[in-house]
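Shown next as structure tokens: one chain only, the form predicted alone.
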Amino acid sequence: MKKIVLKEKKVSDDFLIASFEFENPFNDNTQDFIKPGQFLMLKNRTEPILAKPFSVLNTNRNGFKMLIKIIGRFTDYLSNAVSGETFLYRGPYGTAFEKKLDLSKKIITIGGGCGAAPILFFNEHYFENIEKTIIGFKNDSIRNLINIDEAVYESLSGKTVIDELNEYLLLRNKVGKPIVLACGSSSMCQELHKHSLEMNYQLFVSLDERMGCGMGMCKGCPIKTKSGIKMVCKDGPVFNSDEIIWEW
């Protein structure tokens, strides 16, 4: 594992963004180090817990920065360091979305929660390539860390991503088949693949899970494919939800 210094970060009530910097800077760009759709393993140096996974919001030569919620020992944890505290990561895993885009086409992208990191990133690196971006959270807390232009707050208007995305495809008057690119809870997630057959739209999930290699030799994240048992780590996060088995 390499070692990175924790820079600064910010805390709300449910979600921190943390900065880190690398021991030693790249000399150009980091989009060769990791991309849209990859993630991180991350660990203290001292408590004797697995390395978690985490999705960076957005990176450069000399480090990066996450955009985490704030649920279990480690993040609480993170919420609690001091700036100068060393960490550790290793990685990239996962398949980058490019892989699984077809990049031709505009797509419309969804970001529920901390979900919203990857999508966030997305975007950034593949601005041109996007029609419409829909980010929800469950309260506004997440104000006092990052202002986010297409923010939807369910505390204060009642709706969520799919209630907007709803509102959004019924008024779309562009040709051809939508392409939605999502990244949240499980449950988020699989209600965006039944509403996708209702509304006729093709999707792509990224879907979070608890990992403990990252590399898909432990077996801890696995999920039913029409072709068979995947892992989420290795061969995903991001699938195309047709060929998800979603009872399983």
Given for the second form:
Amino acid sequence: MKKIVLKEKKVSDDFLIASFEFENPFNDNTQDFIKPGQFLMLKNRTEPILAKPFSVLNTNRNGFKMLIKIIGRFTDYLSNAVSGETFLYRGPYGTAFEKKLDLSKKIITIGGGCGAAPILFFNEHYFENIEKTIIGFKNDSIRNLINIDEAVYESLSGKTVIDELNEYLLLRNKVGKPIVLACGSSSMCQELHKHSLEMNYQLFVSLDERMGCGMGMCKGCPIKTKSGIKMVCKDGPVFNSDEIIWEW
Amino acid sequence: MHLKNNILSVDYKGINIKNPIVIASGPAGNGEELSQTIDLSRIGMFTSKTVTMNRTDGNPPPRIVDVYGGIINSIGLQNPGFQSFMTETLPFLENLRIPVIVSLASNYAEELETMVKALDTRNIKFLEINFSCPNVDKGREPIGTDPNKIFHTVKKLKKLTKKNILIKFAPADAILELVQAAISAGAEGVVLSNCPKGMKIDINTMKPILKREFGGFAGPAIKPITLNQVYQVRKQFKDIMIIGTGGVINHEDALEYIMAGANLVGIGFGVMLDPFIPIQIIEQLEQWFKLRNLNYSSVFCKAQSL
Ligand SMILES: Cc1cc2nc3c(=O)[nH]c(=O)nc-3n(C[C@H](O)[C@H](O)[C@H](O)COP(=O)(O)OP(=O)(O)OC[C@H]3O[C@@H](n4cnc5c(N)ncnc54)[C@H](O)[C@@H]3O)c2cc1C
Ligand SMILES: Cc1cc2nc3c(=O)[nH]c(=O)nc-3n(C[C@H](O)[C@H](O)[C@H](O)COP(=O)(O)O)c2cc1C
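Moving from the form predicted alone, what structure would you give for the form predicted together with the partner chain?
Let's see the whole complex now, leading with the same chain.
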């Protein structure tokens, strides 16, 4: 795996933003080494714990930034790591959003929690394609880390991202079936799927499944689709929600 | 087993194996993805993902959970079935330029016979009969825990093929009896071991994390168990082929297996942890031997009090 150095880190209650720098920068176009929708597998140098998948929030010449929810062993470890510590990564893996979306059309983007990261990265790359963006968080502790213009906070408004999307669609005054790209928890994606049937929009979801190898070998992250079992890491993580058989 | 000039290479009945590192069945799939990350022609041998007669969808997610020292997996032998394997996958494996092991599983002896027969003319060196997947329960009583059934099944398979047959077992107290049944029926060797069973409970939901409740435990934490299986079996069976598998993530682990009596060393979890691990181990082994002016055969079985 390749080395990266933790340059800077900001931690709130349940999120952190980490900037990593490549040990050996690429010669050219470092920024484009990963496309929105793809992810990197990250681990620390010492423990025999599987690397974990993370999207990037943005990239620059020397490295990349991630928005990470602190929920377990690796993310806890990272939240306590000091600047200068070396980590390992491999990738990028997964299918870029652009491979599955029709980019001649406008897209509504939705991010829930750390699902904000790939959505904001997508927005930055394809700002001309964005019809509307809603980024939902349970509470507003994230504000200590990053200022997201499109953010809504359930703890303040009492509304989920789906409520917000619903309001937007009811007032939407545009021709053409809406297209929504969403990234968040499995339960959010599944709720959105039901909502998409009620409200008649086309939905693409980027799924958060526990992964093994992250590169399609181990068959650890399956999703049942109308065309058989697919791997979230390799065939996804983004899928047309109509293709998914949610009950398995 | 004869030693070639190269300090790592192993000769088995005229089959040249560059080094004792074998990619174990499952974690590395059928090598398509791994070959984009490492040069598979540098590995000793490659084992296919276990193939079943019919397409197997595998278990619903979550299929993998982290635990101390490894993971518990309940993949459930997901594979597209034997016909698809023969046309879509086997040609890729046959072209790897290293000896290949094809892993087969079924609780039905007849299905194993059909698959073994069809593979007899193909460019593979070993067949591995997976009598030990912890993650499937369809069909008849498993063959792999009953010495009698093992004997009769292997005997029939041996009649159908000239290929070397290896039998893969999970760790078992009665391992010597099971190995005895396989070897006396004509199998060339054994793969020790498949995953012991394990589980993890989420204390918040108070439920098992794996949808299927339990799964196979892989990774460094199982090494003391699987290493002991290799050691005990080698003590009784001096001449059989043994592939020692379980928890290998560095060259020191591999050396322990070779010293315990494994001819070859399988890597499963290690490839998922970091796909570069097999190559790193080969390089580190080479260095370790060179530094000490030793070679593979000078450490093989050395832990046994022969
Ligand atoms: C394609 C992809 C992109 C991702 N991008 C990001 C990102 O940008 N930022 C980010 O914060 N996270 C992201 N994730 C999620 C991230 O991979 C997990 O949060 C991370 O693996 C947790 O690692 P850990 O070692 O800290 O937690 P663990 O110790 O592995 O788990 C902690 C707890 O969470 C549970 N858990 C772990 N994974 C999941 C899951 N997938 N679904 C439900 N429960 C789970 C465990 O059972 C355990 O109870 C992404 C996931 C995928 C698949
Ligand atoms: C994700 C995963 C999938 C596996 N699939 C198979 C399989 O299809 N057939 C098989 O014989 N063993 C399978 N195994 C078992 C491994 O080949 C190996 O015997 C076991 O994991 C112990 O070695 P390790 O600790 O190096 O992983 C699998 C293991 C894992 C972790």
